[in-house]
Structures are given as C-alpha cells and as structure tokens.
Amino acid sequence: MRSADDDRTTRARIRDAAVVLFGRDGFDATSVRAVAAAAGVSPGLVIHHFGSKDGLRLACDRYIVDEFIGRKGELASGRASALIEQWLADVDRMTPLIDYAARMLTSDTPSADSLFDALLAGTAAMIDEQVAAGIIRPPIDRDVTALYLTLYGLVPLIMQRQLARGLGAERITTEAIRRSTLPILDLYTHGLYADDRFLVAAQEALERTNGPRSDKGENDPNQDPDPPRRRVS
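Three-dimensional structure of the chain by itself (the form predicted on its own):
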C-alpha cells in the first residue's frame, strides 16, 4: 500500500490478501488456494509470484517491517506534523497489518523469530538515522535501547484487547489512537522522572557492584567458610 500504482499490481493484491488471512486465521490454517481466492487469482499465479507459501509469508514480513519501521524513518524528512496526520488517518488501513504482526509474532516458530529480528534490525537502523539527524539523543547502549523500543512498540499490538479496555473501547479505534498520541510522545520527549536521581543512583550502584566484593559480612554467602586464623603471639 505504499502507492496507488503498487496496490493495483497482482503481486500486491496477493500479498494484501495473505496479510489479512494470515493475521485472521494463522499461517498454518491458511492455504494458498484461500489466498488466491481472496485475491481473485489462481493458485498457480500465487506460486508464480512468490515461489511458495513460505515465500509469500516472507514477502508479507518485509512489507510489515517496511510499514512499521520505514514510516518512522520518514520523520527525518522534516515533515513530522504532516506525517503524524497521515498516520492518524491510516488507522483503519493498518488494522490488518497489526493483526498479522500480532498473530505471527506470538507463534512458537522460527518464522516468529525471523520477523522479530527484522523489526529489531529496522529499529536499530532507525535509531542510527535519527541520531544522525539530531532527532534523538545518542543512547547509552544502542543495541539494548533498540531491543526495548522494539518490545515497547510490539506489546500494544499483541495486547490489543487490554489496550482497548484500558482506553474504554471495545477495539482499537482512531479515537483511541488519537488519545494515546500525545501522552506517548510526551513520555518519549520529556521522560518519566523529574530529574536524574535514579539514573545517577543506578550508575553508582552498578559501579560499586562491578567486580569482586571486598566488604563481605559475617553472613555473606560469598564469605570464605574457613578464613585464616589470626596468630596469637
């Protein structure tokens, strides 16, 4: 759905049908024939374009990563307000993609791992791009930051029911997303704590506990059970 021209291609039509069916019914429960019927093509044409059902899933994965991560990368273009307005208008269109990601990522399969790894790599690349563009501060540990940003972004997709309930809605709606937009951006922009006392405390604690301890107490589990006896003169 990147452009109107792309949407009109047979390949894109098959891919979009697969995203809907895989997200709704699951990968294993969806046949190539079902995808073909939904796209209005023959099963042979699905294989012609994607090689196999697994090849079709990989194409869907790439599309999901591009939509979720690629759009955030567009923030560096300087059109943030227009882009956010466009995203808010696209909530209904994104629903099948969200369902797909939630279904595929919660399956106990190597495919779920591959999709997560692709999203993680995309997030790491996005961090690098936005640091270079001056949008975000350089993180203390870029890889750990990318991991948690990826997880934070995926939890609302996987826990849609609880997210909707928390917002007083039956499902994720445009209004629910609009209500969430400013609080989330405020959290990312200004942080949660009023000052850095906990960050400094954590840094000090980590420094004190880095390496062997020299202040073992009487009941310390690492205390030498047979310390050398003091010589009496």
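Predicted, not measured: the structure shown is a model, and the values here were computed from it. Under this definition, the rigid core comprises the largest set of C-alpha atoms superposing within 1.5 Å between the forms. Numbering follows the first chain given and starts at 1. First, how it differs from the form predicted in complex with the DNA.
Rigid-part membership between the two forms differs between residue 100 and residue 137 [C-alpha given to the better-fitting superposition]. When the larger part is held fixed by C-alpha superposition, the smaller rigid part is turned by 35 degrees between the two forms.
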The other form holds:
Number of protein chains: 2
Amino acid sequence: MRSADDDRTTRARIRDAAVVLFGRDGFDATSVRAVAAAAGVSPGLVIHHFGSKDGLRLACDRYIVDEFIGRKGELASGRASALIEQWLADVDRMTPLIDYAARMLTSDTPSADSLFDALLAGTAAMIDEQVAAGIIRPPIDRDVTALYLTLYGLVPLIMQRQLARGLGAERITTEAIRRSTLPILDLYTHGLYADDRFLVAAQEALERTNGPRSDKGENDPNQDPDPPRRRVS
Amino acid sequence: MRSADDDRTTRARIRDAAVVLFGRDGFDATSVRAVAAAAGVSPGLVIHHFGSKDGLRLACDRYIVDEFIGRKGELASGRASALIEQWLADVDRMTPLIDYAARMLTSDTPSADSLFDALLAGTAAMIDEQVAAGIIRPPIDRDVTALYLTLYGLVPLIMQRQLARGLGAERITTEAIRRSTLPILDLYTHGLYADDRFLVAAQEALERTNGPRSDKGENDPNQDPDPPRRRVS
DNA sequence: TCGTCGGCTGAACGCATGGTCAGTATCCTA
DNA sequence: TAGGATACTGACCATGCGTTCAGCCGACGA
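With the form predicted on its own already on screen, would you show the form predicted in complex with the DNA?
Let us now look at the entire complex, which starts with that chain.
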C-alpha cells in the first residue's frame, strides 16, 4: 500500500519492493505477484514497467551496483569491509541492499561480476595507498592479496547468518562487530602463526616443483603447493 | 541413463543425480522431472522414494553432511581450508559435493547450520592443538578466531566463481591454488599491517566506550559482555 | 503354479507462475 | 477543450510444476 507521503515514482516503488523481496527470499522464490502486492500495484504493471521478471531483476541489479559504487564511490574506494560501518549506521535502509548484494555476489551473473570487480579495484587501490603510506607491508602479490582481502571483507555479508550464529546473536549487531574487531585486527596485524615455518616450507615446496621450470604441467596434477601441516620439526 | 556397471541402489542414483543438479543449478531451478531424467527413472519414482521434493533435499543434505563430517571426520578436524586438498585430489567426485555444500551453507537451513557447526568445531579443535604445539599464537578470543578462520576457509567454496575469475582462471585449478599459497600464508604469518597502530587504536576505542561504564543514555543495551582485554603491545 | 509385494511407469490433476491484452483512468500538450 | 500518450487494472492464457494414482512387471515364498 502506498503511503501518502511516498513521493517515489511507481517504478521506483516496485523496484524497491523487489529489492526487499529478492534479497529476503531470493529471486526464484519471489513471484511477480508478490512484488506487485508489496508495491501496492497490479501484477500487469510490473511487467509494463520492466518488460519481464528478468527485466525487473536487471533493474534491481543496476540499482544495487549504482548504490554501492556510484554515489558511494568513496565507500568502495576503502576496504570492502568498510561497508560494515555504513551498514550499521543506517540499518533499516541498508539491510535490504546488503541482503540483495549478498545474494547477487553468489549468483553467477554478469552483474555480480561487475560489482565484485568494482569492489576488488577499490581494495587494490586502497592497498596501493596504504603501502605507499607505510601502513601496509608490501605484499608478495598485490593482486592476489587484494582478491583475498575483498573476499574476506565480503564474508560478513554473504555468510551473515553463520557469522551471527557464531557470535551468539540473531543478526549482525554493533555488539557482534565489537567482539570481532580485536581478533580480526590481531590477525591482520600479527598474523596467526607463531613463526614463519609454514611460509618458508611453502616457499621451498613451490620452488622445488617450479624452479627447474621442468614443465611440471600434467605429469604431476596432484602436487601439493601447501606445506606439510603435521610434524613440526 | 543407467550404465551397465552401475551397482548403486536406484535410490542412491536418484540422490546422486539430485546432488549434482541441485549443486549446479540450485534447488528451486531444478525440477523433479530433471532429477528423474538424470537418474534415468520416472518422476513418480522420485516421489515414491523420497516422499516429496523437500524429502529429496533433506536426503541430499544428510548425505552431504555425512560425507563431509562423517566418514571424512579427519578432514573436518583440520582447517576448513584443508578441504581444498581433497577437492583437488579427486575433482570429478568432489566437485558436485562441494557445489552442493556451497549452496547449502548459504541457504538458511538447519542442515547448513549443523554442517557449519561441525566445521567450526573442527577448526576450534585444530586451533587448540596448534596453540598447544606452539604453532599458532594464543588468540585473543579463541571462539571468534575459530569462527573467522572457518568462514575464511570456506570462501574458496562459496565464492568459487569470483576467486577463479580474480586468479584469471575458469575454475579453481592447482595453478590457482599455487598462486594463492604464498600471499595467504604471508598474511597468516606476518599479518597485513606494517605495525600495530590500528590494533592499538581499536583497543583504546573499545576501552573508551566500554571501560567507564558510562551508562550512555538508554540504559545501554549495548554494553559489552566481553571481558576487558589485555593490552597487546 | 499361484499370490503378493515392492519397484516402477506415465498419464493425469490441480495449481501457481510469468506473461498478455483489452479496456479504463489520468495526465500532458496543443 | 480535444486528443493522444501514458499509467494502470484485472481477467485471462499457456506452461511447467509437484504430486497422485491406477496399473504393470519381475522376484520370491508357499
């Protein structure tokens, strides 16, 4: 039902309702009729405005991408996990967008790819800045580091449920974030391991299977790049 | 179509076909008819064996959970990311299971919770062992650390597509893992930051909003249940 | 040689879905 | 004020879905 002071376009209201429902229940589980009802319009009008249910999805995708990397460009230029701050600052408005984005990012669509690429580029830029500023150690492989930092930063969005459960909360709250802050910063500051034995072992293992450039290719598909985990000698 | 030397139960063949299709296309996007066709049986038989499509899903969930934490208990007792090794060792067999598990873990079902809890328990146990062995530094908050390590370990499963894309591959390959090894081990060994300024700043910020017990306004529902932490230098 | 019982088939059913369309109301322009 | 475009409705359609069911088939105990 349209509230009196709702001055959004009908199109925008439909799109917003769709974002909420797609984000909450998923695309497949949400019918055009449900979106129409939530927006207070007839099912036919949804198709009239967006051509098809897929057209509606595309419009939602574009909207989300714009919201995340368009106006809020400054957000994407920081760490991906900086999203969290914005998130908590305006929960009611952000939650549907976050939920939608989380579903989107695990959905194998071009929209997902472009959103992820934008976030990745932001993370990479942030790394460069902070390396130049002496805040971050020069990484071994900048692109791979940026990739994993982006992925790790997105974990709280995509694995919201398990993260909240693990922190003993119903959903991600300020308190949950508080409790996460120090352990994560500790990991990012001192690492996890007590010494570099694994790192050195991996380095040697990689050089062993790689160094001679013996065209290791297919001959040895099972070579293990990881260091031996057991036996700390 | 059933191959001549396929000695699995019909029930098992249906379940295996379902795991493949559910994992590849998702539960909603997979019809009972498609599962039946893939298993070489009639749609009616699927219902006959599993009661309903949801019953089939449940059977698949149970099967996956068993495969991951039942027989392969030793696997779950290592780091969650140790799955990767198994994964690459037997790609054809593991891929459908991995895909299914990845969908499952992001699906808000009790099955997802129990699988995640098992993986989490395994990670926590691993941390305890390796801390006792002096391999891992004693964590600030063991449970939270275990939680994030588990989540981070699952990233390669859940974000398979973006990870592969970021590494310039079609899918996760041995080569992609190789390229990831050192940057990740470097993060886990030396951390990301050049010094502990962020960690200290966060520590102070947390103490500032927490220590004085200042009863900020609304009887403070957000008070921190965590014990005040030891200063990390 | 029966009888029956579980595995199995495939046509059929009821239903919800995405999409169409003829028609009405509302607005904008001239 | 006329007229054309646009917003919007709701009945309708075809399709594909999950599920049902009457009945077939081969195995097996009596």
